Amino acid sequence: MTILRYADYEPRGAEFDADVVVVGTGAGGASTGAILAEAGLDVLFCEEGGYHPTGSFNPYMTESMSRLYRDSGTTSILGTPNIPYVEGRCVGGSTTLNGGMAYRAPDHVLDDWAATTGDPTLGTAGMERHFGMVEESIHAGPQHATSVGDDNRIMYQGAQKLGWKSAVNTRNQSHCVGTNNCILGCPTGAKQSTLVSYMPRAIRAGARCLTEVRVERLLIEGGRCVGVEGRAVNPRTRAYDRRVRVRARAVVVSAGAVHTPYLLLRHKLRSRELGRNFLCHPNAKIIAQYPFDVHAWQGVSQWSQVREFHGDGIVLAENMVPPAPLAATIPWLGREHMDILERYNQTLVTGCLVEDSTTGRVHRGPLGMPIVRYDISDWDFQRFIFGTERLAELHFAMGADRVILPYRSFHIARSMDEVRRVTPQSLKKSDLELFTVHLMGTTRMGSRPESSVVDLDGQLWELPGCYVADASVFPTAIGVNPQVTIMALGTRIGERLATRLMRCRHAAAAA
């Protein structure tokens, strides 16, 4: 059987063997695993979540959040302010649930990585082939005009009216019809998440996938990583009650920038950098309401982005959500709350992304949970207020009658005069309401063990046989949606590991 579930594991324990075990099936794990499997290696994936095919996706939040998201989407970064974040916990990981943006890391970021590490293959020219392979695999391209809704047109035309630069997104999709159900799984299979792209490739090449298995520790023998051990998760009770062990020639950890360091920290590795350099592209949400119907729920989410302020690390974009998550984030009760929701057809949800100027840290916490700490800087605080004011300016220029600002002490503005009353002096950082979906940087790649956790092949400096392939290897924040860059690095790491393992196999056969 290619995909196994909780019921397939013996109550007394299950044992497996493979050339490579890959922990996670998101952007990093699936791309790395597919490359390894297609090179002729026996690959076995371990995925904590379940396998949910395209036909199972629906718009019902109460069902979908618990099935597809870690902790039903209630996870949070501690700091000033606290920042809620979400991660996928299913085959496909967060690629199953994201908006489908397919941007490469900017050239200046890649060239900085190359200069910092001393490895030109991490630069723009060196990564070109890997990006090209990824974009072909996930059908990265422009959205068809018929699937673009009025909400995106308002954003794009607003930027043009104000003379601001904007960019039409490249998205990983094939014949997207604009159902705007991205965050609950694409019901048509058009979004080319790893669920429908890299994972089927890996399976066709002979890979297997253990689902509903939470990996809890690495198997280490003679100073080398030789497998993983965890427990199967009962999908109904969430009880961890069946042991699963996998022995392998190499382990690839792709559990994301929070859970990858969380797993590695269990093993008392000496690296001072492990868990540090946490980056998250924090976002502020601005809700705008218009005196006419927009029907933002019709058409694809985030067709374009306002890039006028990208040089300052600020990106503005539309990101409409279904009524339930909108209702959960409105800071009122009763009549005021319903007043917002009753105008859902006239509502746009938009966001201001600010590229990190600081870093946080992931710790191992009590009760088997990671603790993430991150405090925004003074400069980030000022950029959020600036970016929020620019979004409000765009909406009022396009005819909005009110905007809901991301400030606990000052929510509704009906004119730009009211928006301008908000200054860095009139607010505290804790007044900001932020969120994020881009988690990066906690096992960063580098050329020296004193300043990085993994080497340029993705292998831990102090634990041979253990590799990392996800956003946690990013040396710095990239300022754009990270999934394509994760896949490109996963492709690079997979190719290098496949070459190493196949060389060992041939040498053993010759001997």
Contents of the next structure:
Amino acid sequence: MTILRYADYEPRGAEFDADVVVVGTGAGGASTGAILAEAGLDVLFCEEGGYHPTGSFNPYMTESMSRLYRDSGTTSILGTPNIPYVEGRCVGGSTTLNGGMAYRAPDHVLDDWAATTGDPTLGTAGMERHFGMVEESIHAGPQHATSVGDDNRIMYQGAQKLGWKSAVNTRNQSHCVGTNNCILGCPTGAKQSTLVSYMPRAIRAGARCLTEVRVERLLIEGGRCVGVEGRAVNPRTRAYDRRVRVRARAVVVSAGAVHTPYLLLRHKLRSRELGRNFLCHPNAKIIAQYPFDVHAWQGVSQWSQVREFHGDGIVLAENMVPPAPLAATIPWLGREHMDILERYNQTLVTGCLVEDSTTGRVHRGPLGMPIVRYDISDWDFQRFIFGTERLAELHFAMGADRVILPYRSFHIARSMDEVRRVTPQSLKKSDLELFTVHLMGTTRMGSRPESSVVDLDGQLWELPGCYVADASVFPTAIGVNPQVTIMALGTRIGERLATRLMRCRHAAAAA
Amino acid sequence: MASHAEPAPIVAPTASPPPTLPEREALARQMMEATGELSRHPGDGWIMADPAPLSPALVRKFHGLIRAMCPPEPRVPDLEARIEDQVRRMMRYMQPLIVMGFKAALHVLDLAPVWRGKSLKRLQDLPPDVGARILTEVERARLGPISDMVSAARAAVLAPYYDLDEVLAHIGYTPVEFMRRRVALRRRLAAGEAALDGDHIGPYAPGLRADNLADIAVAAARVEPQAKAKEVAP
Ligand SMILES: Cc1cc2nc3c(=O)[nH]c(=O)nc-3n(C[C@H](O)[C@H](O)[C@H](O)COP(=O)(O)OP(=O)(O)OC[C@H]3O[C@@H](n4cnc5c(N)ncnc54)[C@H](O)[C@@H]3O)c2cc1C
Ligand code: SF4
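What's the form predicted in complex with the partner chain like, now that we've got the form predicted alone?
Expanding to the full complex; the earlier chain stays at the top.
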């Protein structure tokens, strides 16, 4: 069988064998695994989440959260303020439920990576081929006009009215028709998540996938990583009660920027950088209500982004979500809560994304729980207040009658005068309500073991045979949506590993 | 340096035989196929967890919290039981520490009327509107983790509430029909058909019609060539 589930594993323990075992099937794991499988290697994915094909996606949130999201979406970063985050736990990882924005890391970031590592192949020109391969695989391109709704029109025309620059997004989609269900899985098959792009490629090339298996440790023999071990989860009780072991010639860990360091930290590696350099590109939500219907749930999320303030690391964008996740974040209870949600068809959810100016850290916590620490800087705090004010300005310019601000102590504003009452002096950092979905940078790539965790091939300096290919290898913040850059690095790591393993195979055959 | 060590040579073929080509093709197609079912409980072979255990006393506290937090209208049959069932299933997927925190919140918030000095009755015994007022006050009082408990409990209760069919109908969110039409539209576009006027979304809002489509065409043309990939049929 190609995709296995809990019932397929022997109760007394299951053993597998492969050339390469890839932990995780998200942006990093699937792209690396597909390259390796297409090079002729026997690839086995180990995925903690379940397998849910396109036909299973639907607009209902409650069950979808448990099916698709880690811990039913109850994960949070600790700091000032605490920042709730979500990530995928299913085949396709976070790409199955992401918004589909498909951006390369900016040239200045790549050139900085090339300069600090001394490796020109990490620079703009050096990464060109890998970005091209990714964009072709995931069909990165502009949206068709039929996918554009009033949410997009308001954002784009509002920016025009205020004389601000906008950028039309490229998204990984093929004939997206604007159902705006990206965060619960694309029900049309348009969004080219790894579930419908890299994973089918890998499967066609012979890869297999163990699902519902959480990898808990690496197998290390003679100082070399030779496989992984974990347990499969009983779907009814959620008890991890069936042992699964995979032996392989190489292990690629692609569990994301929180769970990759969590797994590696178990092995008491000496690298002081492991788990550090955590980046999360936080986001503040500004909800606007208009005195007319906008039906913002019809039409693709983020057809464009406001890039006027990008020089300061601020991006403004529309992020419409279904009623249930919106209800979870709106203050008030009972009748007052319904007063807001009764106007759902007049509501537009938007966000202000701020590029990291600081870093946090991932630790191993009690009872199998990672602890993530991150505090925003004073500059971030000021930029959130500035960005929130600009978004409110756009909404009032387009005719909104009220906005709900992301401040615990001050929620509703009916005019710009009210919005301007909020200043960095009148507010505390802990008053900010933030959220994030872009987790990066905890096993950074570099050319020196003192300042990085993996080398330029993605291999751990301290553990031969163990590679990392996911958002955690970013050397620094990129300031834009990360999936394309993760896939490009995954492609690069996959190609280099394939060359190395095939060379060994040929050498063995010749011998 | 350790990382330059070569991996062990592959001396034997891998143990398990690869799946057959037709099997792999069928699976790849299934991964991508839009069925338009949009079912609340999809039949993809995945099994939803059983409800997590909760003592009868905690269930009573939870029902009190649900009544205080949910809006009085629209009236939903079996409201408490339906939300309780959803949340207890979701609890199976959460970290044990978070589940402990949730149970602690049920105890603490049930006694909120007493320790706030508002009533000698527990939340579960108060009329919902009185309970809602007390919880709102606790949240606004900035009592650190206790105020955070109200925010977390709101997410746990109101997210499933606004996912109930009756409530979605009440607020005018009717995605299923819309999505079915869009699944059909995508099939047509992928088959090479041109879009019809009626395939566009809106505009609904006044003042947005005029320059809408022209803008989109102009803006799309400005997208940098590197980011433009060819449109490929699925
Ligand atoms: C709601 C949302 C919207 C987003 N929108 C965008 C966007 O528009 N554009 C963009 O570029 N990015 C977006 N992102 C971010 C992007 O999707 C992620 O940055 C990217 O997918 C991360 O890739 P990854 O490989 O590091 O991890 P993931 O894609 O999260 O994959 C990690 C996988 O590893 C599995 N795993 C973890 N631990 C284990 C273990 N111990 N054993 C086995 N398996 C394990 C997980 O289940 C998961 O499937 C969004 C993310 C979310 C959640
Ligand atoms: S808007 Fe709808 S069709 Fe387009 S990618 Fe998102 S979920 Fe798929």
